[in-house]
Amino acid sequence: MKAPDLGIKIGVFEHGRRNSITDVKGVKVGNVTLIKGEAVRTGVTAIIPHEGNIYKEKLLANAFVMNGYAKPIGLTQVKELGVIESPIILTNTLSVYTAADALTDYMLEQNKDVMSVNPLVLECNDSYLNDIRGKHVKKEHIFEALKNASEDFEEGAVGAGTGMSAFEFKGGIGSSSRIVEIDGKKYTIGALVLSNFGKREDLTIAGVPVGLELKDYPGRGKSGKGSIIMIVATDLPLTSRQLYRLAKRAIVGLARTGGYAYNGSGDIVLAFSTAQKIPHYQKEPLRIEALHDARLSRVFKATAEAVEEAVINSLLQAKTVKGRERHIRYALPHDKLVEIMKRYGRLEK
């Protein structure tokens, strides 16, 4: 269930069929889930950002880091050369070595004239659930994760999120989508999310302050570490540098939500284009098109609404997970939250 299904309405722009990433066309999602005995709450969660080979076929891309408490893989040449040439992997902390090592002999194996790759591999720490220490992800997820990716999949506690907490609830895998129309023609933005950070009195939902109001809801613990991954797919034609401003703005919806980059906090965007596909061989000038930054603004504000979204999604749409040293993260109580949101009257229906 996501937050319009509960009748809060985030922002003012349409969301997508799907209300997801995968409404870009050609973007597809992935999970692997690895619940085990007591300790064992983590996973994968793959991103595909075109049906093509993306080495061959590279999308324009950029990323912002907010705040860089993070190991991430693969950024510095995202940033130097403007492109994405891999998949997205998420994963625990401990586990983006593996996940790198794998996705690198995944694209090895579609690309045999290839002598280097540069794996995109982004984490959040899910240790407070997870036995993180047992890297128990192994290459063969990897490999599961981006087999049985597609349109359709699910959010939650599930994939990377098994682990992940937010505001002291259970977090993980959120997604939304916003339609923009400029000069006629309707354009997709979607974003991903891999929740993990807040406290529970700074959660705001709607601009109600929900955390503030379940401030005594069972769960309390380890608040205010952690991160947040965000990844932002559009099929309008933007540059490099525009795509950099565009991550930036991501930043507004995290913050509408109560996210304040505490100094545990890894709070990292990335976010592609698949409106052009930049080809690894070729002699002639590249011609790439791109709307005039002057048509941005509300390009931006939709971004900021569908990562806003996103997090809030990742919330509910979370079951609540028992893990390591009996730590229990409780979903976000819907019943509880649809009084308070009738009380501020920000409920639609």
The other form holds:
4 protein chains.
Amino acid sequence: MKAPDLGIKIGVFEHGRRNSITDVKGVKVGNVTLIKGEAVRTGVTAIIPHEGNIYKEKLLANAFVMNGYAKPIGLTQVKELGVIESPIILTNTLSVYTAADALTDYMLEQNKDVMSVNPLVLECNDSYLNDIRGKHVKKEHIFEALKNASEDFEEGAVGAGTGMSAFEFKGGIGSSSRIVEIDGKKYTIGALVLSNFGKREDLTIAGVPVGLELKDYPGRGKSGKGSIIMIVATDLPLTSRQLYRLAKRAIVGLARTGGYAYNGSGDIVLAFSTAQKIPHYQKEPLRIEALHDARLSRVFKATAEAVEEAVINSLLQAKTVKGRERHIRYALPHDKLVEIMKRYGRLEK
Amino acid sequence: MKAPDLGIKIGVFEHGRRNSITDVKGVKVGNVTLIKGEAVRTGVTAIIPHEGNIYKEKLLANAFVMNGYAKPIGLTQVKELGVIESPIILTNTLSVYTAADALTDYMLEQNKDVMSVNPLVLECNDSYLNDIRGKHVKKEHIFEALKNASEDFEEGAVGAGTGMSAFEFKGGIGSSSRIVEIDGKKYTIGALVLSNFGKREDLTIAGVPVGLELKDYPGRGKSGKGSIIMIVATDLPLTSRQLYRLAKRAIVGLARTGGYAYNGSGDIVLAFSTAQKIPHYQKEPLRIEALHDARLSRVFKATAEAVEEAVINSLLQAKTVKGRERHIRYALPHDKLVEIMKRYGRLEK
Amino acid sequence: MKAPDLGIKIGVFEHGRRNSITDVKGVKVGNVTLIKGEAVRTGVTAIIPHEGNIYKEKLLANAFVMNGYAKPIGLTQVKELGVIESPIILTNTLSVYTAADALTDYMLEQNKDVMSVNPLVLECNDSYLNDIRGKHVKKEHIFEALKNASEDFEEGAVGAGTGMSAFEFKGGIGSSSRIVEIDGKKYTIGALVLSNFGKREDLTIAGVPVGLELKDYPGRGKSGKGSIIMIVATDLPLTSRQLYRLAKRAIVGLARTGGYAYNGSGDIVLAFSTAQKIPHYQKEPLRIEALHDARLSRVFKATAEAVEEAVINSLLQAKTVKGRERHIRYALPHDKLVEIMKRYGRLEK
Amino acid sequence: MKAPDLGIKIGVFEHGRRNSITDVKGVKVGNVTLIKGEAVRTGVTAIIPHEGNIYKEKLLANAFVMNGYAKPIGLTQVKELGVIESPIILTNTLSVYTAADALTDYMLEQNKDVMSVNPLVLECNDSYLNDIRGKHVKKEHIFEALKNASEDFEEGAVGAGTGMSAFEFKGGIGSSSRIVEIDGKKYTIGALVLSNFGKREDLTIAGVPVGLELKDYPGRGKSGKGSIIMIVATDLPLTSRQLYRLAKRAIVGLARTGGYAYNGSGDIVLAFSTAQKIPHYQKEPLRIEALHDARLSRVFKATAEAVEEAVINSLLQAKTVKGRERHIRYALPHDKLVEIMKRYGRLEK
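Can I have the other form now, the form predicted in complex with a further copy of the same chain, not the form predicted on its own?
Expanding to the full complex; the earlier chain stays at the top.
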């Protein structure tokens, strides 16, 4: 269940058919959820940017680090060369190296003569619910998440989101999309977040101080730690410089949900465009298509909206999870939420 | 009239005595307002960071550029050396060079043997109401604004804010402050903004979609162009690295008012700390006091709140202005605003 | 007289016809030299990137700040939008605001309906020889330098270089170029520097420790202060991201002359490509041509070489100047230099 | 054998007792060299910044990326928080994830209650000599390198340097140090590099074009690919902002050896100061000691020199290695080098 299903409207743009990052043609997402015993609550989410060989056909991309208390893998090269050349893996903080190692194997397997590749792995810390020190993510889980990737995928307490918390509720994977029309042509901006941040009292939905209203709802604890990873995909023709501008606007969406990028957070945005493929090598000059910057204002707003709703969806889609040391993260209660939104005049019919 | 005076509460922290940047001890603000004939609607706002010789006693500082379609003066050196060494002048886009030239003279006059100084001048474009090409700001206006500086100063359509627009209403100068208590000690974070950005429909006050509600209120035109300058002052002991982190959080406050940092905007934050003075030269190593980063989360939230309210105050304090080519920017109507806020359940008693 | 004229070979690439930044088609340079009485030793150098209306037909560009103890004007917008939209003015530190004001007028005059423009002004501090506090550069000098611009221009102690010092010798304006062949097509990289940095003992020419050899040559004083501005122009099709990469390689050339980017220096590189023009506005997506990054290694080396020789040429072209407070900066003595180079086996026949 | 042992003097500062990064008190280095069969030519080098628990007592630090075609691990957090909290591991490109995983285990073992740590791993690509796709570095090799760490360590074709190439000669680990006296107090700057870059013809030693002279010396092939990692340690009291400035000057040293930061290179500098320890948490404000920036010029020059000599030492210390596909990288021939240096007048008695 996503925000519109509850009658909650985030922003003014239309969303795509699935209201998901996979509304951007070619993008696929796969999850592996690891739940074992009392304390294994973790997993892997893979985002495949296009269906071809990504090393041979790279995509223009860029990243913005709002707060860098984080262990991302691969951003240095993305910023230098302006492209991504691998799928993107999300998982827990202590499993990023296993994930990157597996992703490297996956890329080497596809590219037999390659001696170097730049795997992209991003993380949040799920140690409130998960035995993170146990490092339960293994290389096969990465391969499986990549194989699972599909246009239809679950959100909430699944994949990398299995053990994540947001606003002291259950967080995790959330996605949304927005359609922007430019000169009569429709383009899609899709966002997928791994949410794991926020104090209860900060939670804001469509401007309503939901967190303050639910201050006394059970399940609080270890607030304000944690991070958020935001992936933005689009079929708009944009250069890596422009995708950096786009990535920054994800923060606008994040802020509107109650995100302050607290000290301990790793708040990172990765944005890529599927509009054109950049070969690993080409003798002749490239011809890069790019919207004029003067056309970007509405694109920026739609990006912020997609991210804002993706964060809210990560809460709405998540179910209650009990984990390590009997910690519980409750699902955001839909009934109470609807009641609050109504009271504040923000429920659509 | 500021937000709390209307019963509108932005955030959860207490504000300081004046609810202004001048709640940070030593900070003073001075305005010069230029209104002549039908088309001169501009001015100058000076922020004096402390009462001494700022060149000889610099302050730790840093800047964050959210969007750089802008003509700031002085940021390169601030970012390299981590200090400011002059007052800060705000004015219109085409007058920054006159202002910087005057500010240089002002500093050279105070420091007879100095051959180089780094003046700080930031701007927005007031050409909707002002004959900006006429360059009506002269050097004497800078000196006068500096001389006018006081702990008490006007906000709204005054000084650099005289001709500015925000959300297709009248914008300009707005200020606010927040008190954070750390280990039993109270510190102040003050924000001053020069607001000149936003489409009407984007305006959000304490989460309420005021702009959509006032979509048909008269005065729309040339929306979504323009910029915002945000000055953050604090007496918290922070390094320039930490002030960069602080400066980034101003964007959280901005986002919550409906700021998307549109393509054409120059959205710039300058943050400084008055906690300690850095001599121009010193033989012995400096001893810099700094909060541990682990203490900064609440500081970040308070910064976002101060900036959010400063933006709203810039609207609330501004009066209707008629200017160039009979353009009118109406004051945000207080009565309608109160009615809307009540309807959305966001008016405090 | 430039390095090759003395038999000194910097690097391995061929230079262009003029061995100057104006070997890049369309680029022109103009000087105004101000010498009056005993203490006025300053001036203006204007670089015109192409012959059309630069505001309407912008060029892709980027900047790298090696050390930011500097007062550059215009870089924030260049970095955000990846283009330059005005000529580039070089002058002394305290005259940058007058220069930017004049350059704004010049652009407004050409573009009658424009309300905002981003003038580019860069500086070094010539106060050793010049009465810099007297601010002797006036607006008319900027207009004159722009009008003077030509493919043929003087180097050395002229224009902005009139009062500059390098390695405690006379420095100033120097230029050089390199030709790179890519797939049978010849491209040009041109560099122009305003040199005003370095301690005598650091001076290195084609690897030879000339500064140590000339340690006792007269004229030392106030060493190690000062800055260098490096302008790199090319007709290679490069994006602004790639031009940032190029700009960084100017530092390689600088380092090889004995530049350490001392604390007080403003070491700034601005690189632009004349290969394509970016309109101020365009409805349809742009098509940007760009070399594949894999082709850039030789381009990087040629850039470093062009800058290295431009620095040396700024010394070789400069004549002895006596100025403020009877300070003298001697020209680097050609005869002694030739003798030293021969002794170290670095003189070509 | 290091440069001074051959009579080659790089720069003007004195070096420390060992002419090594371990002249900085507390710093230790350990190698594990993996040579097996015909194609395993790789290894691990560990740098331990101080003898205590680095997670609990962090060091101020910063990084500069000259060229980011690279897979560094840990830099994002270093840049945000200005500290390192783990030892530094160097290894080959495809083994960084195994190394980071092992380093995480090592840190978790020392810190039983910790759920997150930021391991630092940097790399070059040794695939010319090494079967890099075989991933021969295992976790136990990381632990062993950490255990091996000592003030005395081997340089050249050892540890992470086992399979590296520089200027088409054998490269690898090289180290050097410089002493700077400030107000009568002596401080040490130490550099350690992992060299794996450069075309033969670019090699420059103390300004002499050694590479051109040895153009026809056997062993050329696959030139100009590869990277360099530069670690700078110092006991100077510097903030992370100042350490960023320091890190940038490593590029000056690199440039003087013939480094152009070619397209495919990952040229990364990590600088840290041992002067003070930053606790993981502290309630009271920190008191950070820092040299005034005005004292840094000589520090910058000494840093450049230390890095320049470290690169040369990495060549001088390396022995010829034969590896994968019968590729051979010859040691730089000392006898020929001495002869060339003499011919160019650069050999000290």
